[in-house]
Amino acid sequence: MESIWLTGASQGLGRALALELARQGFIVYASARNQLALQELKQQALGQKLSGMIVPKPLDIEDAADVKTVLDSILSEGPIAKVILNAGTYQPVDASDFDCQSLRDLFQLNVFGTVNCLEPAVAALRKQGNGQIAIVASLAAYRGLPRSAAYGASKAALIHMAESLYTELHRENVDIKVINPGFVKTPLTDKNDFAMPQRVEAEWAAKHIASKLSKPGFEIRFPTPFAQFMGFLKWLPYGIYFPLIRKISNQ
């Protein structure tokens, strides 16, 4: 069986994706800080008698040494086919609450935590001469949105990073993908106090991602209507974009 290393697997989209990939026959090395949640995930997979399996690999992605130790232990079992870097968090930041520490904390997890995983993963797949790395960003990174100065900026950094890596690593048979979801029903989005258009269930999102990983293309984005709308906003000039987004968001 091919193996996959998945971060952020303890809840929400990551948990659903771990189960879906195990259902498809992969060995899923599931990482997150919550060891108990990972053990429960493993037992859930066993209870469903999936064709693959889930192997808990607890870690804190903000600890670079911890990340390297875990990836080395995974690679000691054999080559790894895919790395899916999903771990991250969401925190809305109003302009009235805007401060350096809020951005620093979010970037530390969403960006530098991901980089802690990318560094050894890129080295390992280059050494293998094949493999895939998928980075979970967000449609919120397409344009500056209200209350998203921290979260959107962190995810935009991931998209930019993925684009740069893609241009270089495709020559070495290492595929880079970016996954840009819209609103997915998770414990993180449950705390939102605003309308979330076309929000999808985590299980639906997981099936969609899993179906696209082996297909050509750099970006996996969904749901389609909302992704197309956000893509349209991305190309609008500021003179049209700002009045439109103020009207939509009642700002």
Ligand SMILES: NC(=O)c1ccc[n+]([C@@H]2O[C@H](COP(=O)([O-])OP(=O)(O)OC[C@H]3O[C@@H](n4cnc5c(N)ncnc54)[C@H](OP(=O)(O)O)[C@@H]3O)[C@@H](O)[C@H]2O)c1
Contents of the next structure:
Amino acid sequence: MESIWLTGASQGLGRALALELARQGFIVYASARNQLALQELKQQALGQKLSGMIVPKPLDIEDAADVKTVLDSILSEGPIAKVILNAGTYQPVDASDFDCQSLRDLFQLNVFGTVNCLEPAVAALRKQGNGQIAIVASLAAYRGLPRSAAYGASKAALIHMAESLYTELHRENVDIKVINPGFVKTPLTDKNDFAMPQRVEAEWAAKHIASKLSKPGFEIRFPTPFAQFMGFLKWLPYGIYFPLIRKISNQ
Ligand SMILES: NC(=O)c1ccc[n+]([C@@H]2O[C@H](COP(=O)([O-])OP(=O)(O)OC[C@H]3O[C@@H](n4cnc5c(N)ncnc54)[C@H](OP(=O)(O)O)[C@@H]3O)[C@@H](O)[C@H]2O)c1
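The block above covers the form predicted alone; next, return the form predicted together with this ligand.
Starting with the chain above, the whole complex follows.
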């Protein structure tokens, strides 16, 4: 059975993805801080008699030493086929309360937490001479959106980083992808107080991601109509983009 290390598996998109990958027959090493939720996830997979299994590996991705210990323990069981770095969060930032600390906090988790995992993962897969890394960013990273100065910038940093690593890693037979979801129904988006166009269920998103991981291509993005719309915004000149986004967001 092939192994996958997945972060952010205790709830939301990561939880649904852990179950879907276990259903496909993978051993899923599932990481997050909430140990109880990871144990419940393991039991759920056992109860559903999935062909793969879920092995809880609790950690805090902001703690680099913790991350390294967990990855070493996974590697001691055998090679890793895929690493999916999904843990992250969203925090709106308004111009009225724009401050350094809120950006620092979000970057600490979304960027440096992910990099804490990426550093040993890149080293391990290069050493193996094969494998895949997939990083969960967001369609919100395509352009500067209102209230998204911290979140959008943190996810744009992840996409940029993955693009930069792509050529060298591919030369060494290691694939790297970004996963750019639109809105997915999770405990995170349940807190949002605004309309979320074309929001999909976490189980649908998980199935979609799992079906695309082994296909060629750098980016997995969904749902298609929303992704195409965000892709269209990406190429608009500022003179058209800003009036349009002001109208759409009522700002
Ligand atoms: N939902 C959406 O619409 C959407 C859209 C685009 C992108 N995304 C991205 O998709 C990913 C998952 O989002 P979601 O909606 O499923 O969010 P969620 O429901 O809040 O789940 C976030 C996951 O990350 C884990 N996590 C948070 N901080 C962590 C830390 N310091 N160390 C280890 N794990 C940590 C959480 O587990 P613990 O609290 O147990 O640690 C949880 O399992 C995020 O990167 C998000 O930015 C989501």
